[in-house]
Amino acid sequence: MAPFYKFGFFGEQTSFILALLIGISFGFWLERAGFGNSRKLALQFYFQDMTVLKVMFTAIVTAMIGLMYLTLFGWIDISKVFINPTFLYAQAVGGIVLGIGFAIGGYCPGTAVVGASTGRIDAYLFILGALFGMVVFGETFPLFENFFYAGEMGQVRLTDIINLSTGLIGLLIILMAVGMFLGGEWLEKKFRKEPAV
């Protein structure tokens, strides 16, 4: 998220109106990739269908280089992007409920919503079963809240952890993607089940 409003680059109007058209584009184009169906995305979980896996690699290695170029060219300054703190023990948890969640589901918060706007049942049931979540979590967070905040390491970057420069840490994030890329095709071949004639 570039920092366009924030430093009076333009208004409070456009950037609700950026905000619209970049959420519906988006929506859009994972429609169009099929996360608007969960038993696509739930087949990412019996390894017949990994193009979740390869698209959320694409966007993760496509954001990074960019990233990382805007800020050797000196078009970003990378200290006020805005990271998200670390809470690692809550995140971890909260990761794994995710991941069951999205298991049983076949839906994240995002492509649950996606569901939603073609008329999929599934997903709006998803969603309100998102929301009660949340407002049992909001009511007792009291009982969680030195959990919650436990583990916190503040805004942190890889770099921050492993002592290896940025452009190390880029490089064995692309191998990392073109090993999940060929480990997802070996996958899908090994578990993809022909449909029946």
Second form
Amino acid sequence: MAPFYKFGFFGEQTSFILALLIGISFGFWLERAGFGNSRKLALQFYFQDMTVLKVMFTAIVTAMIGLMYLTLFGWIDISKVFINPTFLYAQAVGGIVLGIGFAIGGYCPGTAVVGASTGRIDAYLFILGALFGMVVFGETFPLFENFFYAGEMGQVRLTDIINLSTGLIGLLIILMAVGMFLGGEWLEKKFRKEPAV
Amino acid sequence: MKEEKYWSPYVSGVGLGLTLLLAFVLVGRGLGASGAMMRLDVWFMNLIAPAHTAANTYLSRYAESPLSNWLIFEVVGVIIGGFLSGALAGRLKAKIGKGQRISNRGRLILAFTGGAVMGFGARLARGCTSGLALTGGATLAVGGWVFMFAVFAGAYATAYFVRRQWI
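Output the structure of the form predicted in complex with the partner chain; the preceding block shows the form predicted on its own.
Entire complex below, previous chain first.
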């Protein structure tokens, strides 16, 4: 049963090899979507190119449906899959800070790596900046330590806090995604000033 | 070679989603990027100031063999995969992404600045767009969804002030 690593089908070394292969696929698809290009990413925030939204929600819905099916058939034990722990305040504020950095810098960490691998000079500067910002966080950590741990809710999922069945929550997320796709296409038609790249 | 067009966002999105699903099925964890950058930082700080790094409550949690980690291997893969896709599409080229109303120098300064802000935010939130929004979004983690909407809010609120850089 999956996740195979957690059930001891292979050891840590094999998991590292798989990490490399999974990473190759991750980088490939990011680049295919155009995520190595900072301007294409940033035009999302002017409604001129909604690729970020479309790719992001297509990927989330695809993986979410896959997980739901595998769980339904008992092929994966979701309790052994890593669920990001929720720390409400740090994640809300951290998200806003990261979003500000996204609009200014034009990349996020993963897309900057892809940009750098295809020769984008601004991606290299962005990565240097990110490395610097993380050191600053580490060095000033005592100032934020309480905030960092505030609002801890554990490995809580939407299915734990919304009183609806898992399938229905999944359906609502799919409908929300489709709504965003339609809205995104409409916004692009309205705001796009140059041919799509 | 002429640059090819990017693929459809929906095709690329399904490709990314299946990659993420494969990570869940094979190793029980999602994708990531910023964690690997943190580990690179701590690896470097271990070289130049090991005692200082060990004394810091945040940095020290990464201090033990920082590079022998799943995320590091994954990000090395991202470099290879991005390079392969770029090569196949004729997109390997040294250039700077920006609009026409900003100088190269101005763009590079903003790229560093935005990176620094994002690096700080990613550590505060315990993840970035891949490790928290994408991975947490797909597993329905509450924090992942809160984070994702916060990211869009922060970016849209800032966009007006940096518009000369992009449009």
